[in-house]
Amino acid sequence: MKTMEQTMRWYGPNDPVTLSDIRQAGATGIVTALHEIPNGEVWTKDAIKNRKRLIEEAGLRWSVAESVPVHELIKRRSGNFQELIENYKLTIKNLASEGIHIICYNFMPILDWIRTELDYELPNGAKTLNFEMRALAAFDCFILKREGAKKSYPAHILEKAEIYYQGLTTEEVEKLKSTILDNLPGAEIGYSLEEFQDALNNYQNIDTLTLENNLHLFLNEIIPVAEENNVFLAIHPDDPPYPIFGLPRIMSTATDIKRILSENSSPNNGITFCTGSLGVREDNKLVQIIKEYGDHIHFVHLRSTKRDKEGNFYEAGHLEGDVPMYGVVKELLQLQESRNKQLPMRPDHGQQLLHDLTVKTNPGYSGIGRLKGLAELRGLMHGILNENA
């Protein structure tokens, strides 16, 4: 058996974590996207070729395209969504022509992954990403003042949210707004408060069943292109994996995975197995999900979160928290052997440690924190592979 392919996410030439840093961390593959291309436009062959050249000159390979964003108009099937789908098909073809055959994407409405605090301090002085329901409810009910927002939260959370909000300074209110609305790494765009409310209004008539069907119709169109070009599509789970701001969520549970794979039953239709996103829900049994849907796992994000019963969680160390990482990694290595196909994995997110604390980094994507995570996961993989030697 081999270890999984060890990769790291890179945000392009302006990323403070360089390709040289990533290679020194021990990774051999790069997970990246052409973030400078506006959402919905075609990734040209030349643009892909130029980015690939930079990666290969650094002694690495472009393993996964993460993410090729799905435009909001496609999710809602409005406006010129058909033209945007055609652009998506052409991007798939262009990536394949340059040897990139795994595409990670998501179908989350409006916002990508959300946290309420980007610099939550741990007892050891490291900092990490944090999500608190009271902070989300405070933003939703008392800052955004979304119509009907208070119906989305139980009474005890609302009470905590109001107390929390009343204790915020003007600066802290602005920081919370920025944390939720500004585009985090990998997100499509950032929003002002007014723009965000307008975006929510566009989803007033789109419920869970409608969004599920819109994903199904989108996959109907792009899967044949993926099949023709030997490209494997890997949808990322919702983060966090439950409804927020009254928006539907359709990739949060094992039931959602089953629906997505059964409605479009192609080997090229698959998932990004993100232990952090799925692991926030206690009812998601991660090892069992691998056993049931392993043939459709095309890409792996390994991270762990520490959750509580109210939906709060923070990004724990990669071998800590609530994710049964030993069991998950062992099952993934067995899956890889049975498929005779190496899986790309990356240490997803990382705490700010040591030098990370003194320099500007992308939230969740500091260099030393991810190096630590990759080293831990590499050690775990080698331990599993040699435990019966």
Contents of the next structure:
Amino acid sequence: MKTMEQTMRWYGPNDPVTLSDIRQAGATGIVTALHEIPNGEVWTKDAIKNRKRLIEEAGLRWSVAESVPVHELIKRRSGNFQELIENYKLTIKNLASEGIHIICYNFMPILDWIRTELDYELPNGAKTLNFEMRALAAFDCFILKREGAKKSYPAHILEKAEIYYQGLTTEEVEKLKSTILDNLPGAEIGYSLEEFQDALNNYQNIDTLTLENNLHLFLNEIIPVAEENNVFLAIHPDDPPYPIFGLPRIMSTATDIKRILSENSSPNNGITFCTGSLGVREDNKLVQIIKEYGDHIHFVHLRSTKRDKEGNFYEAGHLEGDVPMYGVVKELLQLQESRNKQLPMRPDHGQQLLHDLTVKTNPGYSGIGRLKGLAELRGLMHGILNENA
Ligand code: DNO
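In place of the form predicted alone, output the structure of the form predicted in complex with D-mannose.
Below is the whole assembly, all chains and molecules, this chain first.
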């Protein structure tokens, strides 16, 4: 048995965490995207080649493209979505021609992942990402003032949200706004309050079934291209894995995974197994999901969260929190045995530790926190692989 391929996300030449840092952390693979290309445009062969050269010159390999963002118009099947799908197909081909065969994407409406606090301090002085329902509800009901927002939350959360909101200074309101709408890397798009409201309005007639069908139709088009080019598509789960802002969510549970994989049946149609996102729901039994859908796991994000019963969670250490990491990693290593290639994993996010606390890095993507996460996970893999030695 071998370890999984150890990778780290890199946000490109402007990332304060360098390729050399990542190599020193012990990763051999890079997960990245051409973040500078606007959503919907083709990633040309040249642009891919140039980025790949930088990675290889640093002694690393470009293992996964994360993400090739799906344009909002494709999710809504509106405007020139057909042209945008053609662009997506071309990007798949171009990546494959440069040897990049795994593509991570998501189908979350408007926003990618969401947190309400980027610097939640833990008792030991480290900082981490946090998601609080009262903050989300405060933003939704009292800052955005979305029509009907109050119906989205139980009374006790609304009550907490109101008290929380009343306690915020003007600066804190601004901070919450930008944390939710404009601060997390990867989505490539930030919104002002007005833009966000407009974007929400565009989803008024899109319910869960419609969004599910839009994904299905998108996959109908891109899977044949993935198959022809030996590319493995890996949809990322919703983060958090439940509806927010009244928007439909279609990749949050084991049932969603089952539907997505069966409606477009192909070995190239797969998932990013993200323990941090899925693990926020108690009903997502992570080891069971690997057992059932392992053949379609093309990429792994390992991270843990500590959740409560109200939907709040913070990002715990990689071997702490609610994710049964030992069982998960053991199952993944077994899964890998049945394949002839290594499964790429990355320590998803990291806390801000030591030097991280004094520098500005992409939220969730500091150097030392992820180095620690990767080291712990590597140790865990090593232990499991040598259990009977
Ligand atoms: C957050 C990430 C997400 C992820 C996308 C995949 O840290 O896991 O931004 O990359 O949802 O498309």
